[in-house]
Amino acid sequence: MSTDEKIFVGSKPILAYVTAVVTSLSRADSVKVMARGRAISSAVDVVEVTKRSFLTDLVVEGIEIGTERLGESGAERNVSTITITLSRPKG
């Protein structure tokens, strides 16, 4: 069984990721859903709908936010991260 699997949000339906994160958490230890810029919002829905319906032993074991430099030299801007760490009770 793996340890980790990530989950990169975009501008699916947020029960696409929903899906992902459940099917995940099947076979790792650990699932981390990954999001930048406007999909932070997504990616906070998606462990929400996943933890209020589909899985409600589902723990947050850490929420990572930062900042990354994207673009071309000259045109670079900042965009916002967040990673948050999910997994289910061991036994």
The other form holds:
Protein chains: 2
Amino acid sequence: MSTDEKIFVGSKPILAYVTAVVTSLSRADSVKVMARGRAISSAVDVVEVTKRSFLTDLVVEGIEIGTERLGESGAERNVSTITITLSRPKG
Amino acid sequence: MSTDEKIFVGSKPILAYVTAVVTSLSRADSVKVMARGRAISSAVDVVEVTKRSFLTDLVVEGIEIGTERLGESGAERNVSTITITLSRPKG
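Switching from the form predicted alone: structure of the form predicted in complex with another copy of the chain?
To see the whole picture, the full complex is given below, headed by that same chain.
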């Protein structure tokens, strides 16, 4: 069965998310690292640190960017998003 | 002749880079929007604002992330990078 996990990157230290990615990829086929706004830079850091220091065979399957509308009506704002899909080569 | 321009996103207002992307795409076949570190979030904002408000037919051809080593020897640090390649449909 194909499994897919999601990790939302926010304002915790990068290594907290790196650990989450490594753990997820030990049980799931792929992991989506997602972030909004200022955390987009952190999401890229998470993927790069994971690849450089923990899982050198990490594969970036794809990267998508988009826009979400956040906030209540009358005070809505657009926020950019990123989704980085990761996997590891099969045994 | 195929032309390709590069725009480096830094700490100026988003709209300064949006204008540069729109201008570049009026003369070049494709534009690479590049950024490092904290500016990665701004690079995504530049692409999303361009697409939403200026060039609705904008095509994101590809997104690559990577790591660069910056600084002098002994004080080097790794910085994440992003390159977003944009184009417009022909004709």
